[in-house]
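Next up: just one chain, as structure tokens, the form predicted alone.
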Amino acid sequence: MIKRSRLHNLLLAEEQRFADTHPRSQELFIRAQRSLLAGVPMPWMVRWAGPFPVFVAEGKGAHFTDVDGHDYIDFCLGDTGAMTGHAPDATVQAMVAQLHKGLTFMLPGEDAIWVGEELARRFGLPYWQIAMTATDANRFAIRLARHITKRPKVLVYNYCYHGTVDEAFVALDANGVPGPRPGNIGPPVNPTLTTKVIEFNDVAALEAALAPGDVACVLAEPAMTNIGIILPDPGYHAALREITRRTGTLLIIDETHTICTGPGGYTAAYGLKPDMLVIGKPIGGGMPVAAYGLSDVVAAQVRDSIARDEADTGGIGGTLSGNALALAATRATLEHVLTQAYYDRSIALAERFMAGVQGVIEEFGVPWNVQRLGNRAEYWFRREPARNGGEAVAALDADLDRFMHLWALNRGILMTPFHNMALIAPDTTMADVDRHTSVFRAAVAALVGDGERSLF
């Protein structure tokens, strides 16, 4: 679709530019890779666009500062573990005042019950429980799914986003046929025998794989994220909730992502009733935490048929789960930070920015689209908003991609990895919008070249 020749001299030319004013990054980058796998401490840093990955100095708000001097409005934004924003007052205040009274007692605090209480509160479920991360939230629902149904399989949606949870790294291949997903490293057994994989709104399909009454639970994000926004189709949800009380199987809503939506999520937007929810990444302000809420049906199943005295042998909790320090945070931002005045100011912002990038592709007639969920935007190279995984896979384009956030990044803005999305943060401005789209604008009109917008 596009002239690629163009775009392989484009990307050299954003590679040196990102080479010739970083390097301090670089001589990091070169000395971490004595001590760091791949030079970086988890292994997807090495996917950042640039031959390295920038390193950060400092951050404050919705902006950052690399070692390098150079300041970024940040879009990324911990890939919605900062959506906060960067330290944010009242997180820190509460995480410094506890720091002097103990950070972990493997015992419950004050704070623990006011978390529990508005966690019930935002998202309509009664009982609550504290893991470390979503992932672990997420492993720790489907166990109890398992346990309470006597079922062995779990289903999931093809390209779906559940942190490292072993049974969602399953998809689709271009025939339709399960198996492992690209890229899964050492998966304990072939997932097609835990787990089920069908594209998102097909009901038919759901139906299909929930009959044969083998299937605990259904682990599903309420609009999908990770692989582009994809928005469930008009009583998709209905059904989905039909379908899993008449079969017997236990819906697990996720809204690590989708808590952009608003306070209580996809989930309190749109009255959705699942059995249970999973909830992580921003609620700390950055502090590594995470919740799951169980239904009073649920939580009444779990309390009889679980004994006390192997309450710490069924592979659920972890020794820093529910720890002091970061419940503070946690009862801070949920508080303070992650209030209805933040989501009414940055939802209005994330519209900006969706009419910002949507002018642009209708100025140069580009084949994108643009989706927007809450606070969260995001662009994707093919014309008509993705329906499922499969759809969003098909309209890959990697070097397109990393030009599109190298571009960006050479110019002070980071976008989200791996897929082109954007996050408002509460001190995220107007004129923080604006420059993206001035910089996006840029960016497609080097693509097309003066006169050649035929080429799309």
Ligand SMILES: Cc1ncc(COP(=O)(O)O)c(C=O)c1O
Contents of the next structure:
Amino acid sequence: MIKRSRLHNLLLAEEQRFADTHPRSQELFIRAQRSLLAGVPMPWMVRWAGPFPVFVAEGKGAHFTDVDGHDYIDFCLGDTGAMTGHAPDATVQAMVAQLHKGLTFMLPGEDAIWVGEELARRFGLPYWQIAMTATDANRFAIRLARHITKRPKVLVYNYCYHGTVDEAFVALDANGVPGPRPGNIGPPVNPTLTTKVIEFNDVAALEAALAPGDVACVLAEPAMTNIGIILPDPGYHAALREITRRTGTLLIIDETHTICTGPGGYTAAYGLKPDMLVIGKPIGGGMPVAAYGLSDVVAAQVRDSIARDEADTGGIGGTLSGNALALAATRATLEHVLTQAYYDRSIALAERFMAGVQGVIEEFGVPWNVQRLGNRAEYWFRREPARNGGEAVAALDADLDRFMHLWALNRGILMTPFHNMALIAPDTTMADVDRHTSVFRAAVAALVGDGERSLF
Ligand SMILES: Cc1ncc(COP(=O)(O)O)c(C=O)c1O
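In place of the form predicted alone, the structure of the form predicted together with this ligand is requested.
All chains and molecules follow, beginning with the one already shown.
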């Protein structure tokens, strides 16, 4: 029902509109190409929907402005790193106070204990360690799992994302054969040597993969969030826990994105009992900080097996990790920003966001669906929600994706790049959500060609 030629023409028009209205960003991009590889500080930033990225001036709450003076509703929110909204007051105040008292010491302070206690209360795991990023926390958790179990392999889901963790850059091809994920840059070894990969929600595949007893840990998002939102089938988590326990495999739950579910993530909301848990991104209100929790049993095994005189050479480290500034930010963010009241309000707005998108899908009869988990909502270009990464990836449509993002961006809305995800911050308003619905409706109207494009 969406003609490719129409899509192509619409995309060209949006690219032109973007270039015309973002002259200062374009200027900066041209300058950036002289000192930054491909004109961007990170390789993936070349994938923003426009012909060049928007350069940011500043942000506060759920909005930011660019160097051309445009205001945006930010539904991307740093892909969860700024789920708290930009520069949340409580976090900023705590950070400013800490800035005058020193940033990094390689020594603990009381904030570290407060954070450990609070994470234990929220997630139910008694012992905690701090890292700089969720990527690091995942790497460290995998190391500990291998160390304890003496097993070589890790198991992940097809089209998962856990940060730049080598073991997790593996995927099944269209015939179900595992190999390096497309785009994997310089894998140290073929990831099939380190990793087993199965589809999410496939209990039989899980059983078969863990039966040989060579898997140290399953690294799992409790619901997949990086290839659309893929919810677990009823009973899947009970099966995952039972099979991992029976086969002596540790279960690491990565809550870095699913912290959108509630103050204790999906784990607290659904009573999961992981052996380890990883959390990162929003807990520092935008300040880089992550943490991983250990069960009583895992903690005892780790404590008993690491000699004090070798504790600094185990491959788990980072002199800047757990610094005083990051912990002051985390304490303030957990205490004052990521509160139950925030979740109550933002989940209601995410429901409204979803209902708006659903209404447009039904109005125009496009074969898409919208899913929600807590205060995160996402639409996907297939009629039924995907049950696993393979199904989701088969529905990717790069041009359509680019068009939807650019259409929104040209009308003051930033969605999470590379998929169609929106997060709700404490300061996101009903008007912000409704603005998305009307911009989304106009995009779909333009695509199916009922002449409503002139509305915008
Ligand atoms: C589930 C999950 N885990 C870990 C990470 C890595 O986070 P970071 O990039 O902050 O290291 C991400 C990043 O998107 C993620 O989605």
